[in-house]
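Have a look below at one chain only, the form predicted on its own, in structure tokens format.
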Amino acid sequence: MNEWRDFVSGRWNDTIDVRDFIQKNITPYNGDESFLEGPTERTKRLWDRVQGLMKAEAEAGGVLDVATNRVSSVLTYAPGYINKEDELIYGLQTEKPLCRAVNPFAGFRNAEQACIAYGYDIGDDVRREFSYRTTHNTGVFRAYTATMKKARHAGILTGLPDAYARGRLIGDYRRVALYGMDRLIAQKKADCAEIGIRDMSDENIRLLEDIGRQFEFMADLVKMAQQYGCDITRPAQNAREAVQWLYFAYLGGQKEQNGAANSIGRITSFIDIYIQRDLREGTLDEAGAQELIDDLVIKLRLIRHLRTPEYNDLFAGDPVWVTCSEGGMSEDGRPLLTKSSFRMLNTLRNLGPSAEPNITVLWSQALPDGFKRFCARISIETDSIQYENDDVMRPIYGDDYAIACCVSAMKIGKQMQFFGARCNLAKVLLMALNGGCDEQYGEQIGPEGKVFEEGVPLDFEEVKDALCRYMEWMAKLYVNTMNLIHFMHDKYAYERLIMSLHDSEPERLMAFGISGLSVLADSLSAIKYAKVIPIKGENGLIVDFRTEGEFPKYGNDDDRADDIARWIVERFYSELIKTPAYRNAKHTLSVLTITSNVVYGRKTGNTPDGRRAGEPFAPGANPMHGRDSEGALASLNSVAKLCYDCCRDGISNTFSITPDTLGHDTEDQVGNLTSVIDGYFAQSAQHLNVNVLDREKLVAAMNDPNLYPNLTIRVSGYAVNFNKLSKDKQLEVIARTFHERM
């Protein structure tokens, strides 16, 4: 087959397995920077007319452009371009750059007042199909218990996907680009065949209809490409048509669902295989190369999804979550590392910093040494790049799974995950002292028991026994919580596209979350190691608590707060496994917050360990703001000992630091930074972001934003325009610790 012509062959020709193409195909990399070109006089032009658009996205509130009158889906819209005689790689959401789609299966009141909030109207075509139509909202909340709506309102578990589309979910692309749709479509009919013979259970009934709602997308997809002049039915023969294709089939996703941190996956080293053929065969240069790779990240800085205000409270930043892995190591030993891992993250000079594409470094003590300091020369350059450990993932994936969101890692196509937001355990230490009761409510949520005794000095192992007793019942409502959403979300909102580029029957992952983490660990360590007495309010209950004494804190490598921490996290998740998760889904846990560490705080009254009602959570796994000031190498060992096994959906940790703590010159801190991620990730850690900037920078740029109208920062997994954040988030992320020392 021409399209294959000078691929190594494998067991990839005669079954589905990308990964096994790789393997037999990628040319790892070892060397430095040196042969990186910068953008073409072409790349230019389209990038400042796209920077043109963003500047008007800005100045119109936040959003451009509302498609009102139609419902979002694959064929819904006609070819859309920014410039179509300036564009190597096709393809827009709706027919016009940054004008963002209606998508109202996940809930149609949450559609009408994201266009509301905007100044537009639904269209009444729009309305009227939706009146006949049960969203995924709409089932939630049929099925919700009352025990599930109060625990929801107080903000025990929040964020929850009842209300949007849940996402986090990575299609294996790459097969579009290698296989062409008519093959896969084959595929697809031969699996429907084989569970046809099957016994007709629950689950291969819905096997069936899933896969029968994935053939008519498929279909869809091809007509889509079409309408660009591409048959997507065949392989792609060269790296244009390779990238085109594969951004076709994450687009047709994109146009489908608006889940959040539907990633992209791990892209490159597939990518550059038909680069380097290309190379070879003389049909393409480094300069065109690179342009291949920037006209993708132009197109994936476009992705827009319409939201409400509240959603993007919870979630700052208007992100979209493009997540895309680069580096590794492959089981035999080499480095799944290429050129084009290189021009990926090249694209942060040639088109500047940017949240998006949220470019995630598999970092491994293995990857070479030109990759590891080009790396933190940009992350100094551009605070645009998180690091996550694959010598601790890749045992437990193999070598060719990715990251969705900000920590969570998949098997590309063979694994999905069922998104589960965040449970406060903050809030539950205050309900275990208040026997059941919501401290800022006064409603009782959970089962009713003993309110501790005002003036009396909290006794630790009594509190403890107390708190057990209301995480066991969290979590059960916690499952049981997430079990409904999902099954409404499957019947209502399900991927239809994003999945046919699955597994007919991938591995479910249920993905739940933890917050307040440090407030918890630190509220402990002051009962336990201080005296804290309880003060109550007019209702009975206790509002606030009088600390007396010094106690160690949760981030100063110190093991008795950070045993309490490593705890919480073991703890909760032996309660959580305890109850089965929908569609046989395996338990994972993360300690993730996104930016709602400050939606949280609002909603969590006065805690032990002195943090005032209302006020900011840290984010993620991270000490609490300040409290580690024993240096940045103490707060990282803290972090690391929270143990990864038992949180498999991620633990984020984001880290800060002044230039002048790394070095006193460029190389210095690239030589350094290189060194402290080695140091961490030698640890068993699994995440970090990395800031290189002082605080006034930040201030600065909250007083003025077009002192640095790009400033990018890393917050909580995930990258963002510093401007496009609120005033409470920035002044939460300015409160943060700034390492001074090492």
The other form holds:
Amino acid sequence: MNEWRDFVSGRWNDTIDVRDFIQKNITPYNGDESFLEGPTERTKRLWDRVQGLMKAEAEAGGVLDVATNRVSSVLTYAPGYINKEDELIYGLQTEKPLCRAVNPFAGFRNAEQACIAYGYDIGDDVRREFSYRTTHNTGVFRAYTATMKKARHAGILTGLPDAYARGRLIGDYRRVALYGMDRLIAQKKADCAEIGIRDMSDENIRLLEDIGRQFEFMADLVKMAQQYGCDITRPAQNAREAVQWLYFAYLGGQKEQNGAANSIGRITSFIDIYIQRDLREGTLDEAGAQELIDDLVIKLRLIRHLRTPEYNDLFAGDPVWVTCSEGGMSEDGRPLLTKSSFRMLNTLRNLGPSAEPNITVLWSQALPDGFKRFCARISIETDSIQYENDDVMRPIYGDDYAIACCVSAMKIGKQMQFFGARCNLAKVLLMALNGGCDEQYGEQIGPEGKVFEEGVPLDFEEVKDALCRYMEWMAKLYVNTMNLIHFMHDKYAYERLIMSLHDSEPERLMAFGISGLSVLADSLSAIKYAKVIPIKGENGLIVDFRTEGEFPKYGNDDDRADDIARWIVERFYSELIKTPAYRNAKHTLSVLTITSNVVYGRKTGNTPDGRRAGEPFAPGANPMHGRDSEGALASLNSVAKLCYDCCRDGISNTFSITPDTLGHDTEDQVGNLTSVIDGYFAQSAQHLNVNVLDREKLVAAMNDPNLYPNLTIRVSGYAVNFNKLSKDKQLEVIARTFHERM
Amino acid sequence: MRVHSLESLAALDGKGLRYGVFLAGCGLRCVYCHNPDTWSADAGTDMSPAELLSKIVRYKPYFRTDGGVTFSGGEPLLQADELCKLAELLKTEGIGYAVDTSGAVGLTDSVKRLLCGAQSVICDLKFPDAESFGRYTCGDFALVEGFLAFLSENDIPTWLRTVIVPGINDTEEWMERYAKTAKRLIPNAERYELLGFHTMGFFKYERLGIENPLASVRSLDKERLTELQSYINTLLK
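So the form predicted on its own is up there; where is the form predicted together with its partner chain?
Full assembly next; the chain just shown is listed first.
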């Protein structure tokens, strides 16, 4: 086949196997960044225009325009362009850049309120259509039990994907470029035939219907590409087509689905194979190669979804998590690193710092030094990169996995995830002390138990027993709530296009999460090593604590506290796996809060560690702000002790340091940051967000947003434009520990 | 040994990533000191060399070849005997150390041994001659001269440092005096780093109830610091 000319053939020719294609054809690059090119005039013109639109969007209060009269889908909108003559890669979500689509499949009320929040009315046609339709949200609330509703209301379970789409999926968008849609459709037909001869169990019927729904959208994607003048029924013939085909597939998914964090996967080394061939054939030069990646990134920076203010409260800064995984090692010891990995990082220079795409470096001790140093340098310049430990993930997921959202690893096209928000464990402790009552509303939520006595110091073993009982109850409720939610999501808001770019029978993961880890660890440490005396309120419930004496705190590399944190995570995971998950999914757990640590804190009363009611939690697995008194590396060492084996959905840690603390000059800073990441990951830690900046800069930006319009900061598994955060979130970010030297 | 505090990331006190061990006790009483909380030899906690070692080894993954521990303070060399024991233990673990000192200490056997085994020595040259040294500190400049000469003779990698205080030593003329002393005593120093005086330590004086002799002095302007740094660099070329 002409499209595959000059490629080394292998198993990938006969079966859908992108990994095999990459393994056979990749050109690993071990050098440094000196070959890179700046932006072309064309790129600059296009990017200028987009920046103008983004400025207008910010001035309009965050939303530039909403296409209120149509329901978003793959073929709803005519082709849209930024400025066609200047674009190398085509495709927008709607007909105009930054105009947001209305997507009510997960919840009509949600879509309606999102429109209202920005001064729009949902169109009559849309309203009429959805008056005859059941959304995911309606389905879930039909079935929710009274206890599930109570747990949700009290804020023990928060952020559940019951009114918005679940997301966290990565289609293998590369398949469209490598094989073309005809071949992919043929494969799905063959899968149907194979499943069709089995007994028609619930699961097999569901599978057949899933694939039936996938066909419809695969056909739609072909038509969508046709409207842009491209024939994606066949494989891509060159680098520009490879990028275009891949992007069409991703874009189609974004038109169909507005789920949080539908990430793009691991694409640059795949694209690089096409770029290498074009370079060999003399049809592309380095400036042209960079231009392609720059143009793709411009498109990815334009992805938007329409969200409600409540949603923004949980996931602040309008993120979409176009997470793009770079680097990593091959199972045979070669770096899966190409010049295009450098080109992707170089977009942060050519186009400036940005939260999207969420560039995630899969870090291995064995990666070449040139790449490590380049990453560190870009981190110092832009605060836009996160790092995840390939050496702990590769043994589990192989060498063709990618990160969805912030820290969730999955095999591309072979695993999918049922996203499950998180459970507030600090609140579970308060509930355990109050015999199953919520400390804020006084409502009985959990099973009735003993209310601990006022004025009597808490006994650690007794508290631990009670906590275990309530964790057990909570875990069961949590799994069952998730089962119900994902049953309904599959039924009413199934991701047809994205799932069509998965194997027909993917492995399913159900991703649970915890928040309040450091608050709970320090609270238990206080009960164990100091004296904690409960104080009751008028309703007879414990509302506060008097803590006497010193206690070790999580974040200082002190095993006494860190072992408690480890225990919490392991214990909760062992409870979760007791309840079977929907569609035989494998339970996973994350310690990740996005920015919901602020909301969770707001909903949680006084805690024994001295945190006051309503104060934010630390984000993710971070130690509580200001309590990590032995400095940055001690704090990292504590987090590194949490066990990835029971937290396979990720352990998020955000690290902020001032440039002057990191080293005398840029070269020292680059070297030292590389050592920090190497040292942290050598201890089997999983994730590190890196910010190298001064707190004063953030304060200045908060007071005058015009000062740093593109100020990007890593918060919790993703980056945000600092100016897009609400004031309380800005204050929380500023209050976080900045490691600095006096 | 008496440890004032620990800092797991002290990237500025020597090469690479460093674990900072701040030892308690210093008698120098520099007029601009921003760590008066480290003066008392009773400040902080008692730790044995073995205890400290068990903490330090936790940071081995970060050190690579050039990083390690930095002994600072206070004046770390006041506890040179105990530090020698720790240095032996560090050697068995393959961890290097640097010493951050005023240099105003006698060259005892322990001090010499410690200096000769160090990856580098950071010597804070407080003032450039006996007259100014006597005016602004309680130390003996002759000790500093002997100390720097020892570092020079034994070719121990050395960084010099000086804090620049507005109204005291923030002039070109002072830079000339510092450069002259540095050239005379330790022409083989690797770098000479100027640090700007800052007011972030003022709260410690208040908390300790010690009178702050520079309470009315402001932080040194960053640009001025850069000017003086490039000036002294040219003088030392």
